[in-house]
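One chain is shown next in structure tokens, namely the form predicted on its own.
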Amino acid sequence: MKTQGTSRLSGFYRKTLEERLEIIGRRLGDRAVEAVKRGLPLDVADNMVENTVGILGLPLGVATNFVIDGVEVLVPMAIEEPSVIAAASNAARMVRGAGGFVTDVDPPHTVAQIELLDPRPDAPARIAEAEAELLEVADASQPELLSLGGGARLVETREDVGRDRIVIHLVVDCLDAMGANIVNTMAEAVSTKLAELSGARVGLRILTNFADRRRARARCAIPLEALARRGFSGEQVARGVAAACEFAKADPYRAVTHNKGIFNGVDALLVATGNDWRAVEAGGHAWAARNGTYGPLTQWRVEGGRLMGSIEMPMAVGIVGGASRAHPVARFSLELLGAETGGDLAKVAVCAGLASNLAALAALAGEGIQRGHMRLHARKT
């Protein structure tokens, strides 16, 4: 992750639109600012999707104050809902004073599934013996990925998906791409050989968006006094945040709304950078229900005079390919962010989610969610 300067832009929200663009221009140059001012040209949009008739714009804002693994980060967010960017910025300011967010991320391993129907009894053993050959076939379908150091890493057989079906998981290192097109191509490439080995009919061949091998994590620790707000002590707010998290663990109705607040931050960043936010949402919700009951993606507790927060979730994102390459505003957002790898983007995404969740829970624990939210809503009318 490379920094574009400090993310502590005091009073940024008070500045005019022209003044904000001038600040960004001093960081990235006039060319980048012109690109974001022009937005998405209609002819580019026509090449991105079918039957294009126009462009639906979303406000693009910048969440300030983020420090992630010691690096100052401005977080671009594209979202229609007021208060999300302000809330994330405010939460990041509190975390900043305690040293910022600390993150880690798994290798970018994405899984393709190949469904084999009515396989012969010894199919799993035959497939295991042929793993090296299958990996070679998969890699041959993606020579550019292989040349860059990525490629197929593992072949696994799942036998727990039905009496007359086994499912092959082809695990692929996608480097800095989200990887859907890569692994789908590989799945189709190996399917003929798998049919031959298993004696089965080939069913579906497609990635899974449950990217449980590709998770990102973030954590923070905030002194209680930093949480004080509008007549509530820091300890009161912290204990309210922790209690709200316990509520989400006990009640899936509450957990859904809890996680929606997380995705306010995650999705806004992914939309801004041209990533498939729908895939990340699907994987995130599956992770939230992995133990059989839907629960919160974050954890909050009071310990040693600090509010301790953490998040872990699947995060299959990329900085190359797809809309992140074709959309000029997505390119601008990635440049502003300073992400040099897909892993960098994944780390920022979970920090944006953790900050958005903190902001919502702190408001609920204090004056309530509506006061600031409706004040910003009023600007639209």
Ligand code: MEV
Given for the second form:
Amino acid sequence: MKTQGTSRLSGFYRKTLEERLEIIGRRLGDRAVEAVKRGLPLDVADNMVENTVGILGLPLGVATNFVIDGVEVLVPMAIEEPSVIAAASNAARMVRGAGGFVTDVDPPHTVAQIELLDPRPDAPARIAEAEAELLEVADASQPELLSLGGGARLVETREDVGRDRIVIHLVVDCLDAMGANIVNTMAEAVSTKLAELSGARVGLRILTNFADRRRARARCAIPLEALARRGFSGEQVARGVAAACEFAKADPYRAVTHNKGIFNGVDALLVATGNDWRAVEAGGHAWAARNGTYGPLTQWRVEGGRLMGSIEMPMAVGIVGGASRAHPVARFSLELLGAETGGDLAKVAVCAGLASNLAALAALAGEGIQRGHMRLHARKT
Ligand code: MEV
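Show the form predicted in complex with (R)-mevalonate (MEV), please, because up to now only the form predicted on its own has appeared in this conversation.
In what comes next, the whole complex appears, and the chain from above leads the way.
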């Protein structure tokens, strides 16, 4: 992760739009500012999707105050909902005073599924024996990925998916890409060989968006006194945040709203960087329901005079390919962020989610979300 300078831009919200752009320009140069001012040109949009007739703009803001693994990070957020950016900045300010967020991320392994119907009984054994050959066939379809050090890593057979069906999982190191196109191509490339080995009919060949091997985690520990807010002691707020988390654990109706607040931050960053936020949403909700009941993606507890928070969720995101490259504002966002790898972006995404969740729960535990929101609308953070 490369820093673009301090993220503590005190009073940023009070500046005019021109003054904010001047600050960004001092860091990234005039070209970046021109790009963000121009937005998405119509001819680029026309090449991105079919039947283009126009462009829907969204505000792009910058969440301030983030310190992630010791690095100062400005977090670009594209979102239509007011208060999200101010709330995340506010929470990040509390966390920064306590040393910032600490993160880690799994290797960028994305999984393709190949469905095999009516396989012969010894198909799993035959496929396991041919693993090296299958990996080679998969790799041959993605020479560029291979030359950069990525590639297919593992073939697994799942037999717990109904009668007359087995599912092959092809695990692929996608480096800095989200990987959908890569693994879909590989899945198609290996399917002839798989049909031959298994005597099966090939069914679907597509990635799974349940990216449970590609999770990102973040945590923070905030001294209670740092949480005090109008009319509420830090301890009251912290205990309220922890209690709100217990509520989400006990009630899926609450857990969904709790997680929606997390996705306020996550999605805003993913939209700003041209990532497939629907894929991350789908994987995140599946992770939230992995134990059979839908639960919260974050944990909060009070311990040793501090509010301890953590988040863990699948985070299949990339900084190369797709809209991340095609969309000039997504390129601007990635530059502002200083993300050097897909893993860097994943780390920031979970921090944005944890910060958004903290802001929402602290407001709910204190003055209530409407008053909190109104205060943020008035830009008094
Ligand atoms: C609103 O966009 C998000 C919240 O509803 C999240 C929550 O209730 O935790 C405030």
